[in-house]
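To begin, one chain is listed below as structure tokens, in the form predicted on its own.
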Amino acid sequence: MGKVKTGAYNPLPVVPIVLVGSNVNGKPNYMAVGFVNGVNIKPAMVCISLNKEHHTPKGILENGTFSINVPCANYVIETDYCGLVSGKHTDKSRIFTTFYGELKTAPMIEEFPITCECRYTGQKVEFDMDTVYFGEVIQVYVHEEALGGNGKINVLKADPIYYSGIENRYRRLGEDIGPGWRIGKQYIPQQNAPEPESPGEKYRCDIVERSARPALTIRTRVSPAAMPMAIQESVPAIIQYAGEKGYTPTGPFFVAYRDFDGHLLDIEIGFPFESGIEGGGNITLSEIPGGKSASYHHLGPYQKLPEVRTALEYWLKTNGVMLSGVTYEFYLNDPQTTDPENLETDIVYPLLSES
């Protein structure tokens, strides 16, 4: 199958379409924008690219604020209209119900399922036609009916609009084809690929039976880079709380990996204890599940652990082992007094019940 040169342009099949809002001369104005994206997680930062001739940038510079409003598909006509007419000549303040949040000057659209108010950071990048403005997200507002049972945005319920510049068409969200930053673990290299060694040849798990154990944990969402700091803060807090309660840990501290959305890890940091304990504040009573588990004893630096987990999950997948979705790492010695090459970590995967 050959490739055909088709010229230089933006080839992205679809992009989210939003309405950027700003107060211009004290009046709400909204414009349709397709060049919008997140650029940082913590603090949450976004960027928008606006033509230099547009009316909206004037309001951003006047107030130092702007909003991003994500329309649902039911508002495709109004959304497109806001991209066809300019606020210089058309009053767009009455198309929607406007409300304001913490910043007071970033107009947001009540009818849209997802909106957020942003503080302009003063940072911008100038191009010949457009200017890219950077903003810090101060607050996000979501319709209750667009939230799932876990309190997170349910994208299907929000029903956002996507724009295909290649086709010049608006489209809705399509089918679910797999979990992000996870489905790739199912990849099995071709047998004829020039790989010196299959991951499964080096890393193999033992299937063991484990008893359930109560634990005291702190659950948090952090970026991978911020995880060491989260551990440094959580471990002493749990030890102090346990000491005040007269509880004694029955094993080393652990981290339970519950989810990763591509940006933030959902983790629990804790210690196992005997039964009869209780949590308090942000320290909660949890349980290390019993039953069959896949276990691997790793000797070496912590920096290797993500690579080791990926290799183990490859081996488990190719051998038909069904994981429960949570991964535990038990840290058996003190990194402050142990050389990295001698650090010991037990990696444990609770398995799904066969029933």
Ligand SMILES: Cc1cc2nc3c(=O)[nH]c(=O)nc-3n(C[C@H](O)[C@H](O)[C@H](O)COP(=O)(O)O)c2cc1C
The other form holds:
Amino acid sequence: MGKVKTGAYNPLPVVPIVLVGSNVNGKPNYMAVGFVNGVNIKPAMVCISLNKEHHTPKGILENGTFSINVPCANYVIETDYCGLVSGKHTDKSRIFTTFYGELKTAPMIEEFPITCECRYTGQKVEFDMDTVYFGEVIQVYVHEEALGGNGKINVLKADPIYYSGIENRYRRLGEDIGPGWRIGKQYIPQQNAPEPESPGEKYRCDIVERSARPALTIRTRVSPAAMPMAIQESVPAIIQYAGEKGYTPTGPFFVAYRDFDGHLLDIEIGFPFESGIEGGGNITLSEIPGGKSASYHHLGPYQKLPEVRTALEYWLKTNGVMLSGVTYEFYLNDPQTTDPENLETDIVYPLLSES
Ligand SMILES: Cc1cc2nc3c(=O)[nH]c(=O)nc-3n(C[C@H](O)[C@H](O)[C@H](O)COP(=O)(O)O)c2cc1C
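Form predicted together with the ligand structure, per the form predicted on its own context:
Expanding to the full complex; the earlier chain stays at the top.
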């Protein structure tokens, strides 16, 4: 596939469109903005890039505040209108119902599903035509109808508008093509993976059928670096709790890897037990799922486990095995007393039921 040089311009095919609000001379004014982005997670910071000639920057500098209002597709006409006319010549204060939040001077749009008020931090970067303003998000206001059951914004319900500068069209959200921070696990590394012709011999998994087993676990979110510490704290806590209750583990301790958001691992640390147990405090009654699973016995240092898992997942994928997404590692001997080369780990992938 050849590549063609097409010039120097912003190559993003689409951007979300928002209306930035500011009070200019005490009156709400809204302008369409495509140059908008989040720039920091905590504190939540955003930036907007505005042409120096516009009316809106005046209000931002006047009050030290602005708002970001995310329209839903029903408001595409009003949104575009706010990008066509300037508050310098046209009163845009009555297009929407304006409300104010904690900052009192950042006008927000009642009709839009998502609005937020921002404090201008005083930081700006000036370019020839545009100036980038940075703001701290003080509060986000969301229509109840745009929230999902989990209390988070449901993006389909919010129905945001995207703008394509390349084709000069507004568009809506398209189809869901996979979970973020997770679907990349399906990537098959070409360099390190075993040769496609011999995918299975070294990293062949056994497909076994097991019954579900109760377990006592501590679930936590930790960075990969903090995992050993989490294990060191959790294992004795579970052992002590089980001892007090008179429960005896029926197998070695394990870690269930549930998720990774790029920063933190969502893991469960625990032991299997006989049924009839109960959790207490931060120790939860959990279950090691039954049904089919792909299982591999690893002999060697724990440091090799990520590499082994990558090769196994390659084997499983090339063999059409559908994973449920959680991985269990059962640590069969004690790393304190065992030579790293002799450490034994069972890696278990519960499979989707249709596998
Ligand atoms: C789809 C769209 C995106 C826009 N994005 C920006 C932008 O990112 N920055 C900017 O300065 N102007 C942008 N504009 C232009 C302003 O919205 C427009 O000039 C507006 O009239 C300025 O309003 P004001 O003078 O009341 O502040 C955009 C316009 C449209 C239609």
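Numbering follows the first chain given and starts at 1. Take the two forms, superpose them, and find the largest set of C-alpha atoms that agree within 1.5 Å; that set is the rigid core. Source: prediction; values computed, not measured.
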After a core superposition, would you say residue 111 shifts its C-alpha by at least 2 Å between these two forms?
-> no
Superposing on the rigid core, do we see a C-alpha displacement of 2 Å or more at residue 165 between these two forms?
-> no
